[in-house]
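Taking the form predicted alone, here's one chain by itself in structure tokens.
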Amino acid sequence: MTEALLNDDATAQREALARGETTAAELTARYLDAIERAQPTVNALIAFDRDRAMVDARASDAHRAAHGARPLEGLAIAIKDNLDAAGFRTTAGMATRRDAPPAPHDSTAVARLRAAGAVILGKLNLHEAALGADNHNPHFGACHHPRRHGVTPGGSSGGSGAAVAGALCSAALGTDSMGSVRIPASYCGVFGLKPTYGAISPRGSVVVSRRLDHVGVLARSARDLGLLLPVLAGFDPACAESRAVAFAPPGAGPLRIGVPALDGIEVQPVVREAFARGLDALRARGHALVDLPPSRMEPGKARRAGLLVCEAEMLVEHAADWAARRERFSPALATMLAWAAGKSAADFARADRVLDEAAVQMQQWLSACDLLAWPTAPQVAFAFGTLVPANQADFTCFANMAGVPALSMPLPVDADAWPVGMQLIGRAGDDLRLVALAHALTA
């Protein structure tokens, strides 16, 4: 097996496995070696178990030989550490959970991966409690951008973005409450899909917000998202947030793609320029662009309301530790939760209504077109130690509040430039349409 295969997308790896050019055991071993080499500089994983991964990889090879290949047979997947994977602690990047017993069962998403033949490599670094977007974790160490130590990969699924971009796994699971899959995808130059709300069951995850949380996927190609989504999606009757989503077919022919004005959001020039080239690429493929008005609601208002909803619900999710071990929360997280603790039930209800306003805005935009195109993040990756931009999630939060699918795809940039992402957003169930468009633009 060549080293180049580690950098290939999961679909190419799946084909190489099918042709017998490599084995699950060899692919897994090479990724584990790459993880060990990268840990001192990237720190993408909180935990990995070489022995168990190799046992599972050899079992995958045996299954292929005896019964044929399952959809993800032998692919090496890494899991954000707020999703249960049997045998691993689920820390959510928190000191309060360092001494938790290993999870006895897989989360629904991880169980679906295993049933499809995937090999689980380990648990990925994340922003503390999945509430933040730079992955400067005070308990498990910062996760760094694979291109440069000292630069954020984004968050909260920073380990997921870094591991995929750094060729440390075939693909990765993340979670997204207001942009936590798509922001690291944008910063790291990979593909990230936040599916329709409930399409992938969040059962077995550490909750940030039941209304806003989505389990998502990060990968090195759009076609990989199309490979993984059907495996992961499906109604889970044991999960209140799960939905039986009927995915619309990708369709054919030109689309009417709405472009909401960027008014009121400070966007770096490099992002504006790359996004303009992305819109040119859509026009060149025959799609019609529809200019849409800016949000009637200032995006920061929506983002701040979403943050209060998350903080309030986390006071419930982490109630026992908040009461007994508050000193194990970082000062930053403790300040956020203490602020929410001082709010009233009416404050929470008002914030929830702001989320409804954001959902209506998204619905109105989508009623005027087939899909939306927007930048993923207003800025590119930045160095740790600099001020974290408050507006990181201004473009991503609306899709969570509306429960609609959103995909971040990398845009062409100069070789020495930091990656920039373009976001494609559709109606509920349009996930495969977004994947097909992203594939057409990048294949």
The other form holds:
There are 2 protein chains.
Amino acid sequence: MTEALLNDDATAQREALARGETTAAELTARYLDAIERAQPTVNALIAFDRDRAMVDARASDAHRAAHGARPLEGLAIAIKDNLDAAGFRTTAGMATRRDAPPAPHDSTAVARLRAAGAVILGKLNLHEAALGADNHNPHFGACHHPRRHGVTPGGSSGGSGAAVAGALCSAALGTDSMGSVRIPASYCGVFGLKPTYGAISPRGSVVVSRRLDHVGVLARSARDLGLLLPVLAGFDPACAESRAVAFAPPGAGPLRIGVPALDGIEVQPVVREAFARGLDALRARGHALVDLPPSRMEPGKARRAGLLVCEAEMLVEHAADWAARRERFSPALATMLAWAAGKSAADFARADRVLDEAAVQMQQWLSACDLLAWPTAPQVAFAFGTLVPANQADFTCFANMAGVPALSMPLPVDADAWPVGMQLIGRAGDDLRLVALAHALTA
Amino acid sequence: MTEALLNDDATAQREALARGETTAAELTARYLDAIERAQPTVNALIAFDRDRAMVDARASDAHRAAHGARPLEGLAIAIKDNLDAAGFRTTAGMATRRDAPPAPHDSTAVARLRAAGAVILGKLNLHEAALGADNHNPHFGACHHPRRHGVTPGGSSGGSGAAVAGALCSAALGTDSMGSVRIPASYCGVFGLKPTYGAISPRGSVVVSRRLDHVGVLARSARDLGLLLPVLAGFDPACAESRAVAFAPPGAGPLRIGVPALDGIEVQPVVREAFARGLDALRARGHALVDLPPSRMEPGKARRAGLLVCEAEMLVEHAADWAARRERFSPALATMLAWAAGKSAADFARADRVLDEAAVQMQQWLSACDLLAWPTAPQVAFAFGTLVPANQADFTCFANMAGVPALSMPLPVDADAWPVGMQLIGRAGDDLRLVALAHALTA
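Can I have the other form now, the form predicted together with another copy of the chain, not the form predicted alone?
After this comes the whole thing, all chains and molecules, with the earlier chain placed first.
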């Protein structure tokens, strides 16, 4: 195999594996080499284990030889470190969990990857506790943008974005409670899918919010998202947040694409321009664009309510550490949780009602068209040390509140410009329709 | 028409209307007469308006003559008084709302009934605020069992159960957060359906809990539930709790029916015996019964967590009245809400996690079979003044927590015995399968 294969999409790698141009063992070994080279500057991984990954890769090659290939046979997937993978501790990027025992079982998502023949490369860096979107992790070190040390890859799935963009894995799992898959996909110039609520079981993940959490995928092509989603999705009776989602088949023909006005969210000019070109590309392919009114609710209101819900649930998820080892939480996280600890049950119910308002806004937009196009984030990647924008998740959090699928795809920008992402947002179950449109736009 | 038609099921009434054997005006007038006769002893309604109902009934007859019949043309439906019906105030059985202005709009469910040609007879009695299951309402008077004054019809939709059993309407709407449709259906010897979560939009109802509330139907036959459900169901983009539910078609052939063991819930012998005969009837029709383990979680734990979630959400729903007119809440309700007012956001999140445990228990039972059979309530109707059993909702609340459909059907009992209900519980979307099985058992 050539080194270029590492930066191909997983679908192309799958074909190369099928043709015998490479093996799982070779692909895995090369990725591990790349990870080791990149760790000092990118720090995309919190943990990896060369020996274990190579054992799994050789087992995959043996499976292919003996029984033929499973759907993801030999692909090398990296996992955000808030999802259990048996044998690795699950840190969630938190110091409190640094010395935890290794997870005894895979999360449902990781188990489904392994059952489909994938090799698990290791555990990816993330924003502390998956609550925040710059991945400036004080306990495991910041994760850096693969294009420039000192720049954020976004978050909270920053390691996932950096590893996919930096050609350190075939594809990656992330989680997304307010935008945590799509924001790093946007900043890093890759594809990210937050599926319909519950389509991928979150069992075996560290909870941020059971209402808002979604397990998602980051990849180098839209078709890769379409390859991984059906493997990962499926009803999990052991998980109250799992849903039996019947994916609508991708349709053909022109679509009515709604574009909610950007009013009320401060958007960088470079994002505005790239997004306008993205809309032009949709028009050029025959789709009808429908101007929709701006959000009736101030996006900051939805974001703040979402944060209270997350923080209150995290007080439960991390109750033992909060009681016994509070000093191991970063001051930023401790401040947020302490604030939420002073809130009442009625405050929680009130915040959850605000999420309902955001869900209704999203549903009403979607009722006027086939799907929505919107920017993913209001800004491009920024340097650590500059002020973190408060509005990073203002375009992404509505889809979490509504439980509808949302995909971020990179827009064409100049070679030296920072990537800009466009979101495609559909109704529940329209995940593969979003994938098909993103594929058509990039094929 | 004969007086007996008032006690026929809605499907038979629909056929009589289609054959011209009666008219909406006649049916409505006879029901209003029956309501007036029954009010002193049963007190099933909080409000009704003869003139308005007769205008609507004549309009239905005119519609039939001019344009043909809509699906529920001329049927006379009564509405639990926590669902808006334009022109009626929505009291939710609460003194705080006794002087509220009339609702300006129909709730989504009532609007769908009207659009299908139904006549709205009036508003039904309920347990105060729909939180409680004996309908001993201190503000609007107790609703009594139509068979004996002084006995509870169950609750919180006690007026719905009494009106259907007492032949005061063609069918009734209820709401069900922990069992409030099924318990009165069981006590009153009628059929009640709590559909899949969100299948019927709860928009325009007084919230108990957005997670647990379900709009449901009470009727005198299973086929009536199958008649009304498709009219009432449908995605409502203006409601965050609405869901696009694709109902699975009723299948044919023998089913695997799971029966969770009754351990941990104190069940009256008469209920146990009737339920055993219900299982015999299932076996006799060729269905396979599968013994399932008892609930891993103590049912009281689920019930108590559900109550906290409801109470905290009610503090938000009734915030203005709680602040300004607290003395108008009954001492019992005020005590519950005051308790919840002292709970924290984390307590709410912790209780909601308990609901998740209950949901998983239900999902795991359902994953072992096609559907479940279980008693509806551990006891039959009891006299007011005796101790209200704490476990009334222990068999019903699990389906609310899991969001799965559950139907209560009357079991055969001696003519002078109090009715006993059996629940059939399915997976999300299996509503019409439950209806078909209940129909087959009673046809």
